[in-house]
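A single chain comes next, written as structure tokens; it is the form predicted alone.
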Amino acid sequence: MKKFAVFGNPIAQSLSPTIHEMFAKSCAEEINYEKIEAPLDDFETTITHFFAAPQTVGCNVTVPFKERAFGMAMHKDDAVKMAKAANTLMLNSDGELCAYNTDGIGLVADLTNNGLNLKGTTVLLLGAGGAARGVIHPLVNAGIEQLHILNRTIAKAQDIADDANNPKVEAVSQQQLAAHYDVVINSTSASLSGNLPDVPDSLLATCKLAYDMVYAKDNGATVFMAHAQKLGAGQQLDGLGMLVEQAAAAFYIWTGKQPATANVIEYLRNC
């Protein structure tokens, strides 16, 4: 039986086993997928032992280990290089560790699934952490017209824009914001602590979509979503669909099979 896992600390809250077991069932794959809480001071050894076990195929990595997973890999895809963080690992046929970042693929897929055509759109990305880095290239590749990055520390946003090396991607200050964006994406963790990112209400009031990368507990709205709805944003979404879609991209990397996702998202919404 093929073995998989998700590594994090803490990890008890992870939905990944449920998601991947549903994928496996729909794709006629027999898998064992577990949660592993890696020690903060010994992540690398834990990963090495995991991949040394028979029938091990790959794993997911979540906070706070994504940057360390990136550092361990011998081979890295473009998204990983841009993000400087990996959420998916596997060994190639030569036994070499390969790293991927599927977060951006998951975001774009979720936006598309919810009826948004990204081609020609203007996007405001809030935050300049690893979550922001991971979605830059997929958004650009989806055909957006302009991507502005707003962060409390503009130097961090500028670092991302410099690494993106694309004229469509710019770091901006509050004073440099455009008058309107089609999509406003919150990549900060502010909602997890009940706070709002620092963005003008006028931009949320006029956007087509306000998207929060974190997902709402108990199927409610995040603080960011509720605020955007109150102001008049056309649509509000949380990151549950992104979570499932990034997992589907990882499953495809490991197995070569593309699982259906709509039923998984619906199940998680209702459970």
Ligand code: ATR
Given for the second form:
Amino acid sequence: MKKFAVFGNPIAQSLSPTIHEMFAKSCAEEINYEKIEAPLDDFETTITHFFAAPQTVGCNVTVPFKERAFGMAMHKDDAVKMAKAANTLMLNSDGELCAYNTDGIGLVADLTNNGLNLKGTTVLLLGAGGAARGVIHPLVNAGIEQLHILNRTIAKAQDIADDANNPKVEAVSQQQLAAHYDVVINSTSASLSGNLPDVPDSLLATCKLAYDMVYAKDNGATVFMAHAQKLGAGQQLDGLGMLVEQAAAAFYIWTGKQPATANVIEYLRNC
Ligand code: ATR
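Return the form predicted together with the named molecule of this protein as a structure block, the form predicted alone having already been given.
Full complex below, order starting with the chain above.
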């Protein structure tokens, strides 16, 4: 049986085992996927020990270990280098640790599933933490026309834009905002504490889609989604689809099989 796990601290809340077990069933894979709470001071040893087992194929990594997972890996693709944080690890055929960040692939897949073609669109990304970094590379690759990053601490947005090194990606102040964006994405952690990031109402009122990377509890709406809806945004989405799609991208890296996701999203939405 192929062995997988998700490492975090805390980890009890993780939906990853449920998601990957559903994927495995639909792809005829026999897997064992555990939640493992790694000690804060001993993450690296825990990972090394996990990969020493012959049945181990790969793992996911979540808060607060994504940066340390990135630091451990010998091989890093462009998306994970931009993110500076890994959510997916596996060993290559030479036994060397490879790091990936599938969060942005998950976001782009979810936007596409919901009818949005990103080609030529203008995007405003709110926030400049780890969650923002993880989605830059796939958004640019999806053919967006312009990506503006607005953050409470502008220097952090500027750091991301500098690392992206692409004329389409710019850090902006409130004064430098465009008059309209097709998509506004909230990557700040403000929703988790019931707060709204500071963004002009007019931008939420006129966007086609307001997307919150956090997912809504009990099938409701996050404060950001409710606010955007009240102002008249075309559509609002939470990050549940992104969560399932980032898992699907990890599953594909590990097994070469692309699992169906719609049924998993629907199941989680209703449970
Ligand atoms: P994550 O890894 O989830 O992105 P993080 O790295 O701590 O978490 O980043 C959190 C982001 O949310 C930051 O951009 C933060 O803004 P600052 O860089 O100015 O700290 C943003 N954020 C958190 N709470 C916020 C709030 N109430 N209003 C606006 N932005 C907020």
